[in-house]
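One chain follows as structure tokens, the form predicted on its own.
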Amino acid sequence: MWSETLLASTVDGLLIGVVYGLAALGLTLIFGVMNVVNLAHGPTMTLGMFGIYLSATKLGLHPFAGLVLVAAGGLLLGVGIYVVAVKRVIDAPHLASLLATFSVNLMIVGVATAIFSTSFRNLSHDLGVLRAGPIAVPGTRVAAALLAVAVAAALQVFLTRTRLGKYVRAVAANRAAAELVGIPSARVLALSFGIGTMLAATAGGLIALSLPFTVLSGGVYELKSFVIVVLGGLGNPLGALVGGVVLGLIEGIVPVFARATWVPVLEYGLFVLILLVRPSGLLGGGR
């Protein structure tokens, strides 16, 4: 029974870890392209949670159809945040961009709290249970993990196989040189911020499929995203996915051996250890 519990917890942690990795992918993409740490990342995830919730409860859409609206809304929101708050401080000292995105964070949380209060919401969408021997996993969690992998794969194809994606990589590598060869860096930066925000909103929507949430839930997942990008390497997309899986496995396995209250202790302890021993992350930082 002990081994069966450990195996089931490992699988469960792996599935949620993939979704965490998708959330962190948005954070690390924005940093990798424009060297900005987005402190509005958590509230964006919250908006994704409420977006899929409202699309299902108010519009009657299937949650996975609502996820398309959430992704589109996240993209537009990200472009808007960039134009209004980030564009003016992108070349300023890091503190300026931190304060700008933190201001957006506070505004989103304040407005969302006034509208929705801080009550818990739960999107009850049952896809049954998938069984493989002693392992029983909720279908919604499997579907969320598969969608997260699909979105991450689509991003990789976009960045490596499309002209616009190559523009993004060029601007990330050297913005001045990219402008010299005719790449519109301002538009590319706006698109990059939009894509990063879209990934965060999508991850929030996927989390809402299987876990309860409030308007303050995004802050928790934002902290997890920072731990993940430090684990994998800030600016390294593959590292974000690896870091997400590591964090998910910690959350899945640790409660089998100890109290669940030890999970954040180990997560943030590992965060500090990586900063001290290998600041570039397990896979190294990248652009």
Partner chain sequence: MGTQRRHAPTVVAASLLVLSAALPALAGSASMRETMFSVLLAIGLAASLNILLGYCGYASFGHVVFFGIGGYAGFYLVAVQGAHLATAIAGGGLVAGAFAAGLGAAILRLRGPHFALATIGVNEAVKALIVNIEPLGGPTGMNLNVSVFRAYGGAAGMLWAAYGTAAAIAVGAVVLGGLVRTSRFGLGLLVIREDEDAAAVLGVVAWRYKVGAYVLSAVFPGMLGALFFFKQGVIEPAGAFRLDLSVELLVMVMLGGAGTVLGPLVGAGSYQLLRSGLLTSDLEVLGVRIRDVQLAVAGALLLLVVQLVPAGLVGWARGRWLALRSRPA
Contents of the next structure:
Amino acid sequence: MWSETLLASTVDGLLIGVVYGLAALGLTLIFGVMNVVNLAHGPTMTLGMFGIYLSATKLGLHPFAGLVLVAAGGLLLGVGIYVVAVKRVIDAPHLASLLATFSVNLMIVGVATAIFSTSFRNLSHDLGVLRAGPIAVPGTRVAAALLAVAVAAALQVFLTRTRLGKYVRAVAANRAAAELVGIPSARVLALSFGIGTMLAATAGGLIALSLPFTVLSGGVYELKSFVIVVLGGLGNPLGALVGGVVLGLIEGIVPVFARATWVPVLEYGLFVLILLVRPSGLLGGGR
Amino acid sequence: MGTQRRHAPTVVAASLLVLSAALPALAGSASMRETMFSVLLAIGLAASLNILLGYCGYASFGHVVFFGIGGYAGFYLVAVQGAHLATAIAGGGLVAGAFAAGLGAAILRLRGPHFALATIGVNEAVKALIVNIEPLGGPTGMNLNVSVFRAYGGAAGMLWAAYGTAAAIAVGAVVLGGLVRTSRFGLGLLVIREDEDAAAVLGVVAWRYKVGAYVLSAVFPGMLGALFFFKQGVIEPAGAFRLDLSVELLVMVMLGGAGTVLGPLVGAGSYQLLRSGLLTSDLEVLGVRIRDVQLAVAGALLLLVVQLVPAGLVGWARGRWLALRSRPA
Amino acid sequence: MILHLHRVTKAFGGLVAVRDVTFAVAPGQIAGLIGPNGAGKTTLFNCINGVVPITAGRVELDGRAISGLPPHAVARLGLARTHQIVRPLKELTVRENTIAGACFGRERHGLKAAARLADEALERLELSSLAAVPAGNLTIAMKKRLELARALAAQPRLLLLDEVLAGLNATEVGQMVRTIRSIRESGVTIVMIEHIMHAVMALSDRVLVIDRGTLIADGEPKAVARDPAVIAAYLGKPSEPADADQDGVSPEAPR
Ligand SMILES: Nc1ncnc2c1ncn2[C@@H]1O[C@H](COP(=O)(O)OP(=O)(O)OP(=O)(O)O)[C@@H](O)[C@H]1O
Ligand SMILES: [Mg+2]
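Got the form predicted on its own; could you also share the form predicted in complex with the partner chain?
Next comes the full complex, and the chain you just saw is listed first.
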């Protein structure tokens, strides 16, 4: 019995962890390219949740079609945030970009609270239950995890195979040098912020497929994303996915052995510890 | 740089603070007192944060952790040990300062966003830990028996006593900020803020200065935490370690002018008054009640400050003044 | 010997920036340190004052081993330096910059005493009229002077100057040469990196030449200028190995 519970929790943690990883990928991409910690990350996840919810309830769209809308909207929103809030402070001290993105956070949460209040929403899209031996998992969880992997893979192809993606990597590696060889860094930065935001919104949408949420849920997932990017190393895309899975597994497995309230203690303790002793993350090469 | 000129901002700030703190008492108005209490609280917290953020250049996003820790320490002393408020406040400051001293050397090796993230992590970790500590009430926290207030002249008397104490602590924090700013220690912090590597080459023992600043910036928040939660009569993890309050403090310091003595006073004062103004206003713009979107208004304001006046109100004014003075005649 | 380097080597990964360098400087001397761009001169300074840990060897100040000490400890033993890429404390005034030099250097002065020393140093470098200006607003040439004023205010016994003449015009070079001489006359030992040959030759009691990390000559200015190895090191560099580089392409310190 015990090992079955453990197995089920592991699978559960793995599935949600991949989705966490996708969200964190957005955060880490933006940091990697422009050295900005995006404090509007959580609210953009919230908007993804409400995007998919509203397109299903108001427009009658299938959630997966809603997801495409959410992704497109996220891209536009990200470019907008970059132009309005980030562009002017990108070379200022870190505090400036942190506060600039936080101001966007406040604005989104403020407006969203006024419109939607802070009550719980539930999409409860049902895709049946998948069974494999003793394990039973909701189909939506599996679908969300698979979609997250697909999006991450698409990002990888974009970054390594397309000209634009190579531009993004060049700007991330060395903006001044990229500008010297004629890469339009201003537009590439805007695009990168857009993609980062798109990933966050998409991950939000995937979470909303199977979990209830409020206007404030984004804040919770934002903190999780922080933990994940630090586990994986700030700016390291692969690290974000691995970190997401690690976090998912902690959340899945620890409650089998201890009270669930110890999970955040462990998460944040680990977070601080890694920052202190291994700031380049679990995958990074030392300090 | 005569001594008098050097301390002028501190004297101005302290007098301003004492005068405005006296207003509710003179008017005998309880509602004014409550508004001013929140302003004084914010000023005390912002002035403390300014020592680390403004002088030393380390952006602590989780500074509220000291407020929470001090709050819990003080509350425990009063509720469980039956201590007096004064003891609780001293205890709150002491515990917060000790926590900063223990943590400082490790966490202050991090710079920029890594430091900011670590401070958030510490706040969340402490919050999560306290949820699991039963003697501190776990997730539901602790309550004070109302009878405790009898020693302070009943509930009403207690509120005035708390108000006076808050004023005293706020003045203390602002004066401390001024003294640090004009001291040799403060100069060391400024050098670190400008260029930490160059500071070392000049002979500044950076970690000692940074830890010193961290501890100083933690003590008054600890005291204020003890006072605040005593006044509330309840404390629970979610209310004691509010990350949004923490970021609001950064906003206040930036708004007024990081690194200036008057900045936290101006920033925290105007921010809190604006906020309570928005919260109680019936103003409508385009059919939207401003009260409902006060968070968004605060956000827009922050964006404007960061983009247009990064030095803050006081910093901007000071810059203009210096520019005028140093223009060759 | 006030400064003694014994077989100092510094490697950045596979790149050996300083290789097996040994020399000593007597009190009161001005030693010129020259060499082509990227030879390892700045790195050698970084090794001396502890900005980068050395890979092998030993550095002694007044017979006391200082290799392994952090930069602030070295500063307190009476060593001050200027940076090739100037590092003014931008938002502090010129005077505050200089006071900082006096406060935290050898004597750990209080603010009052430090202010007095700072004012002297500013006077000496003719910066007094700019005392209240934020250091970030200065021109490059003035920032160079500020670097020197800040180092001087620390009352060092040994002063390391990294290309303080670079980027100055002829008049300014002349002024600076006089200033450096007067600093030496007040009893401070100086090691100076410089590309402007006539200034090095005029100021130095001896000249050290380093090429690709290795010390290839050490002696009287005249003798060194005639040394075939030195000429070979500079060969292929058309004009004087002049000041083509002062916008500082080479990294100063690890970040
Ligand atoms: N922190 C560092 N990390 C890696 N390599 C470094 C570092 N500092 C210097 N180097 C390398 O060491 C070599 C020597 O550089 P250094 O700056 O000491 O030369 P220099 O003689 O001062 O040159 P210049 O005359 O141009 O100032 C160069 O190849 C440089 O790239
Ligand atoms: Mg050099």
